[in-house]
Amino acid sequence: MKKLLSITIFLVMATMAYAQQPDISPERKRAIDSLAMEKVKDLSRYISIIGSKDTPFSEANRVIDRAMELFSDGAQMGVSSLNTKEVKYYGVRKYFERLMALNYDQVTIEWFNIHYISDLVRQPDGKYVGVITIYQKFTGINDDGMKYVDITKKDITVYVERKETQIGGRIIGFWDVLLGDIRVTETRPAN
């Protein structure tokens, strides 16, 4: 009986905490969606800069630090290839370091067809989670003419949560958007 009472109290408290989290108005949701898409586009630019062999090492490291600010702690990036069916996942920083070190003389990475496939859904902890899909065209070329090209479809988890900051002695609430895991869902040859 005590265990049942404890579970009931826990569920009531969890429900009350959930109910205290503010809902997102339609206008605010559009602003959050826009911010999430902007962060994904920023990541696309950062990946292009980091992967480019024309980017100086110090600049690539500076861009990696900026790109890391887009992600939630522990986020992972999927890596695939036409040469294997296995998808490998790396921590975000490790992914960027590996991208910088790719053994090609020229690397071009382009993202296209970026769109939401899953609307923001409220979680029991008050955070919202959604999924944005992107397509990535990767081209690696060596000086001897060897060329590798693929197109990868990736799903990016997006986390939205209410945060507070203090400005001029006042507590200001705001919605923050962070990127989570980036999962590979398909890799195919480029046509």
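Positions refer to the first chain, counted from 1. Between two forms, the rigid core is the largest collection of C-alphas that superpose within 1.5 Å. These figures come from a predicted structure and were not determined experimentally. First, how it differs from the form predicted together with its partner chain.
Core-superposed comparison between these two forms: CA of residue 58 displaced by less than 2 Å. Once you line up the core between these two forms, the Cα of residue 103 stays within less than 2 Å of where it was.
Once the rigid core is overlaid between these two forms, residue 164 counts among the residues whose Cα shifts by 2 Å or more.
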Contents of the next structure:
Amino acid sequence: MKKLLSITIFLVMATMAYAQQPDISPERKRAIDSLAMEKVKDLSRYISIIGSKDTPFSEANRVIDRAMELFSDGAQMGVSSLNTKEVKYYGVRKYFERLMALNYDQVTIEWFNIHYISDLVRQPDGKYVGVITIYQKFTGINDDGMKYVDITKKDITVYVERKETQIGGRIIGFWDVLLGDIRVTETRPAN
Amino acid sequence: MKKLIFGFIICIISFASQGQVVTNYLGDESYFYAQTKQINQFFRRFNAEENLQGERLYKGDRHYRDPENRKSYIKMLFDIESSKIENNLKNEFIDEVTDKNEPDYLDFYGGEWFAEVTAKFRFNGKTETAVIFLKLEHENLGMKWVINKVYFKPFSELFFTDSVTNKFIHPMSHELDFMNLIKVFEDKGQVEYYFDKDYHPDFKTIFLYEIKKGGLAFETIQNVKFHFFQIENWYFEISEFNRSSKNSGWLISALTKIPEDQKELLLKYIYYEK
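Having gone through the form predicted alone, I am curious about the other one (the form predicted together with its partner chain); can you provide its structure?
Once more the chain from above appears, this time first in line as the rest of the complex follows.
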């Protein structure tokens, strides 16, 4: 319901301020940022469900399908650890499947409150692109008490596109947000 | 006094971060607040175009490009754990870019800054390192990164490796239908010395050729840094520092005062051009 309301408000705002201008006003940017953050929060929620050992296999697969809907085609995860700066590449679905198959008896994925949202830059194809940075703490525990903890910085590509739809004979402009490649860097915890 | 202001700013950042915690607090987040998390944030902090919480400031906002804030921010944008950059030089740079009458700002769209990416490629059955330089280019109403130059040691080792040579096609060769060309092309190691004096090997084209023929295959990214030539008479480099410190993320790792007419030389050095 909350989500529906925010989409409706956004649609109204977009209709009111509709104009063919290349630059995005600060007010519009803030509205787009909120929408993009909603998608990132959805992703965070899905990742927690997929990674949880309490989630049945079939449910996890269903959630992976939902999570994939957040992404543009061909999106990849580029992962590096503290030991090596070299980037390992995974398709997003593969990354989720690996997360689901992790061999821990208990998995906790928590999110730091901090996030950072970049400016939006227009691409040659007319879409805008930005990056949202978030931080995540992963804890995996085995029955024998062995614990693995890492903190990762996730830089998430956000594509923003101006679209139009017809509602009741009226053309309504709106901004569509899709997630793209994600760079995952293991980061050092605070001392 | 300057140290005191810097410490004060760090404290403010710490308090600001704690003030924002609402749920699932996972520990001290002030490190992440202080960290320069994106290149975008480096630009904004350098120009004082965001507040301490990382929220964008726009023209007309009270603290937009505030000179005093800029001084504090830019101080934080240096790798303070390195002694490579002397304090005097750092202070001179900060004073100059924050000069009240003639301040210098960084402009994402302004050119004169570029990326240097070190990447691994598979070549002739071995993993080799290539250095790829990218710059921003306008297209239609948008922007894109384009590959501007490539340095690949196995290619550069093929050309002009001898400092002294006595290689030429003698000036009466035309009378013999250039029959001596056979010797030129048999001399594979030094064949480039028979070319005109303006000849420079185009590594970009060789690189592309090898990629297209399957001789070169991308493996992974190893390192990324950025070179800035936007500030008049100055050059600086930024690199990413992944460490448990508030002084982390994208920071200035090299700074040089350099007259405009010498920047071309420095560029050639960065591009591995002789």
